[in-house]
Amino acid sequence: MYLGVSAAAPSHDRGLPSILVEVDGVGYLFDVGEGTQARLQEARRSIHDIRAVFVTHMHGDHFFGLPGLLQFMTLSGRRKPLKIIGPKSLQDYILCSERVSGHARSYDIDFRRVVEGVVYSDENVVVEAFRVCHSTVAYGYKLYTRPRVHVDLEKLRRLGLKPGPYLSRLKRGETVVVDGRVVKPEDVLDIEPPSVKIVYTGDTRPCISTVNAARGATLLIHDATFSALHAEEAREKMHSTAREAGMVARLSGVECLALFHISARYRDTSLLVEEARWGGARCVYVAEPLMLHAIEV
């Protein structure tokens, strides 16, 4: 669900960047622009269901809503720990805002500094971070459902093995020794690829790292701050045009492209969709506040 979709400042009721991904009743929040907590209430989403927060970079429109959200969680009686993944200075910002405001949290925060690669995983999803091309150090995030793993009994039989407790270790990706034989996960397991992959760029110029991260993605949510009419400004401010977002979507072969982080100057966004399609994308739309993109898992 798109909570806020505007660039730099709230406009036309679009709100500032924030995206809620929900999998089996668990929420994963990407960026926390001002007003995020109000959007969550408007969407009738419980903050207690949010398990992890991911921040792309330290530009205010992407994280200024975080202190209010954290305090609201305390006021709502949250007890479950919250994971936060973002730049190192984000942790400093959280601690500073709590010290100045006197906010005493009712729950623990497990903070992790964002780096390239896997930054989070649980029973539902895995989240990887990748560098994007912006005016400051910034990361995009790729969320995908956990690959389904099945024991192939025929493979076990051919190896002369019987089912046993060691299979749980293989399912975790470990190599084990059974009756003196080294057994790797691929020797006895069938692994289905993730059924859903969502890629969110945050703020970026067109980037080969995004193309690589988004290959075969179900949904690419890409910076489309400007129209191609303002391409020079996009280059100067290290953002993308809708046409460039469409080009990235075409190169990565995504199923659908959502145009995100829209400048306030575009009241009518139909031009942006046309430009993205010209860039080669097929399924294209402009993300709107409280819009829900349902994906079958």
The other form holds:
There are 2 protein chains.
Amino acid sequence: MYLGVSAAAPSHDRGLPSILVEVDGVGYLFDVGEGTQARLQEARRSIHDIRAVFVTHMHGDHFFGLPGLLQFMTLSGRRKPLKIIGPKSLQDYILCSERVSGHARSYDIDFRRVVEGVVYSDENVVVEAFRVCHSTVAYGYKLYTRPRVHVDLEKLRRLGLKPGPYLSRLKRGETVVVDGRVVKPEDVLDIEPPSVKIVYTGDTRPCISTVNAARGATLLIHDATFSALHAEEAREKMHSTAREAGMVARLSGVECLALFHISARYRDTSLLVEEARWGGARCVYVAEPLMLHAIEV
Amino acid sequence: MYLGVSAAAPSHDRGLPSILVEVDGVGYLFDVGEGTQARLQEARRSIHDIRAVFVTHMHGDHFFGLPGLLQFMTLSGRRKPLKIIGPKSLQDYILCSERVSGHARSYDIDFRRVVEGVVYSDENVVVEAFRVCHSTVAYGYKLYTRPRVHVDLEKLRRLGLKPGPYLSRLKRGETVVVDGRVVKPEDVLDIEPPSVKIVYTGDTRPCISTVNAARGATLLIHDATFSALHAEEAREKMHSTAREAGMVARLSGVECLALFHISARYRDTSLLVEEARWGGARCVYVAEPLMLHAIEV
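Starting from the form predicted on its own above, please write out the structure of the form predicted in complex with another copy of the chain.
And the full complex, kicking off with our chain again.
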């Protein structure tokens, strides 16, 4: 669900960047623009269900809503720890806001500095970070459902093996020795690729790392601050046009493309969709606040 | 104009504390809860018109909207300096937010640490701070239009004085010597009392300093977080009930009482108005977002 979708300053009631991904009742929040806590309430989402928060980069419109959200969690009596992934200075900001406001948190924060690669995983999802191309150090995030792993009984039989506890180790990706013989996961396991893959760029120019991260994605949420009519400004400010977002969608062959981080100058956004459509994604739309994009697994 | 009026966390679309007082096209902002910049836009108020910001105390719901507002001013190309009055650690927070977000401000901030007494004055208004009774160091603010000062020509004649440049010095409150004789302002000037006096408490228990500050006020905006039904909780959390706000209004003889900082538990607030009404103010209401209280001068 999109909570806020506008660029830099809130405009046309679009709110500042924040996206809530929900998987089996667990919430993963990407960016926390000012006003996120209010939008979560409007959307009737419980902040207790948010397990992890991911921040793309340290421009204020992407994280100024975090201190209020964290304080609201205490007011609501949260006990469950919260995972926060973001640039190092985000942690400084959290500490500073808590110090000056005297906020005594009722729960623990497990902060992890974002680096490229896997930054988070739980029983539902894996989240990887990748560098994007912006005016400051910035990351995009790729979230995918855990690959499903099944034991192929036929392969097992052919190798003359019997089921045993070693299978759990294989499922965790380890290579094991059974009856004096080396067995790799792929020897006896079927690994289904992730059924859902969502990629969020944060702020970026069109970027080869995004193309790689988004290959075959179910949904690509891409910076589309400007129309191609303002391509020069997009280059200068290190953002993308809707047309460029369409190009990235085409190169990575995504199913759906959501245009995000829209400049206040575009009240009517149909032009942006027209521009991005040439990328050939099956669906192309401009993300709107409280818009829910449901994906069947 | 009330921008946000709710307690602690935004609820029922009430937004977090912020009040914009406008005098002759100049804006004075009291508290800056999260979401203030969005509400200013909704209200179609230009942030360029805001000349001074006053923060009552360092609980997050009263200032977490400041970093976003300050950044938005830069995005809008503000050049005029901004006056900010608040507790010392507010300045730390501003610096911290600017450092982590790389915000290079396009205008100067003139920060002044709040103490009791006059904290601000310009050609329109004077603002005084007074200590209130809350769980942390907290101030209320009294804003009044400048007393109008006229030269009483009759008094002047009786003292055998002629108009001269010394009158400007008298108007500034100085005592002067004219023709070897000591002249005080009250000897020749008529001083009309302020025509408008607005008092905003921020968060507080009913407090004698508020009664003193609000004596004869045009408008008292008072903490009314709770109903008298939850008086015990109000005492514990160092807030006021609507009934207590009414009592303060009665003791200070204000014209209008606005109930402010309403807890999320009260969706229907008519009960609060009923409670506060016994205070006998000519008008009593619950402040609502974007509600404009116009005062004739």
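Numbering follows the first chain given and starts at 1. For clarity, every value in this text was computed on a predicted model and none was experimentally measured. Between two forms, the rigid core is the largest collection of C-alphas that superpose within 1.5 Å.
- Once the rigid core is overlaid between the two forms, A281 counts among the residues whose Cα shifts by 2 Å or more.
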